[in-house]
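Below you'll find only one chain, the form predicted alone, shown as structure tokens.
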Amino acid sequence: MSEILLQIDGKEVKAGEGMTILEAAQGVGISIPTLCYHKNLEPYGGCRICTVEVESGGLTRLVAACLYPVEENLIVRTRSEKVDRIRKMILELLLAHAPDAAGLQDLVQEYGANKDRFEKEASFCIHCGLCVRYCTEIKKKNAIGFIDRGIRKEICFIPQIAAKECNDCKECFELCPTSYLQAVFVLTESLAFPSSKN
């Protein structure tokens, strides 16, 4: 594997061919937030909590760490006036779906974002992804899944699936930033699969 010379917030980075921004970053200790991103996962690039800007021949951008690879001299910068706007704007719209959400407080708080400045659609999902992923990816299960698309995405678990895997697993709950997941797991035991407590 040959090896790529970056620079990330002024630091000479190096780094793998085929290795992301984010992967970077973090093997030299570099912060980047990220809400969907798992290391035993595909990179997803849902939330983009992880957007930073990137100067590649005296153009700049901005991507989404978890997904952009690495470059030959690229100049990565995590933190500017541009990407911590977006980060907030972006946690804004998020506290719009789960305003209470444990996972999100703290970058709340470093990005100053405000809890009230968009109107509340309260489904307590983020769309992180990182339930359904992991129950595909890694547990090869496909007990839950993105129903409805834009606005109207949720989460659903497969009831046929989830009564028989569902039980002796839960893995995936402690993924969910917001805690939501096991809330639909528990409707979803009631509603659709209370004889598998019998």
Second form
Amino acid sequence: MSEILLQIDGKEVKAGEGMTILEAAQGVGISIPTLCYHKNLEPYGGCRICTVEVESGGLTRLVAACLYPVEENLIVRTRSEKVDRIRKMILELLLAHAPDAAGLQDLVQEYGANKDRFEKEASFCIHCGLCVRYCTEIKKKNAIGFIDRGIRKEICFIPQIAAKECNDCKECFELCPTSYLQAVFVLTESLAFPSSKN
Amino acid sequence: MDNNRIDQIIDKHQGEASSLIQVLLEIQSEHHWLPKAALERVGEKLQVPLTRIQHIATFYKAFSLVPKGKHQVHICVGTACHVRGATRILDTVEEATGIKPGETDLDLKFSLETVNCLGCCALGPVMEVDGKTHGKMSPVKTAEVLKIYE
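What would the structure be for the form predicted in complex with its partner chain, given that what you showed me was the form predicted alone?
Following is the full complex, with the preceding chain placed first.
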């Protein structure tokens, strides 16, 4: 595998071909915040919190670090003023949905996001897709999926599959940054298969 | 809708998972909606998980997971039709069928939807029944058109 040289936050970084900016940065201990990223899952690029500024050929662009493959001589800035502003905005928008989500609080502190900036529209899910992708890609049970689209998009268990598989697994629970997944599961359980509870 | 018919549709597409949307569209156009049993059958035959089918069936407006009437009535309430009296047309249809937009009557005869433009503003107010466009509608004409489909 050929090596690619790039610069992240002023540091010379060596990376392998096909690696993403996020992987290259993690390799040298530069942390980029993520919400929808999971090392064992296909990159999703859903939350955009890992947005970084890249400069190549004199052009500066904003890209999602979890998706963008490393390039020779790429200059990456993970904490520029612009990047911080964008991350703060993304957080504030997510906070309108899940104001007290445990998985967001560290980032809220770090970027000084104001949870009251936007009117609350508590749906509690931030659509990171971790539960859906974990169930599909790793467990291959397909017990949970998305339904609908746009502002009405939400996660939804398939009751028949959930009744059989979920009680012994629940591995997705700890992935959820907001605990909304657990709530949906309890609701599905009590509506569709209450008898399975001990 | 029986399983044989669903199997026929699937076979027509060589049972390929990539034809999922085409299969669903065909079931939708024949049966007017997608019953749960049909979705399960399609998932089984095409080897597609139900979560994926559910995601697609709820994503596109062309699919319905609740029973729809035999005739789809679309009333245009776009700007041009609106100023030419689309509300009166809508009222007439609501009165004749007893349903509001988004609903289906008990005999599964009509489903009513409003749309925002059908692209033929010169014909406004426009009503579309089963894809056939009826232009320059008046409340009297609307009632007559609906009678054809009863």
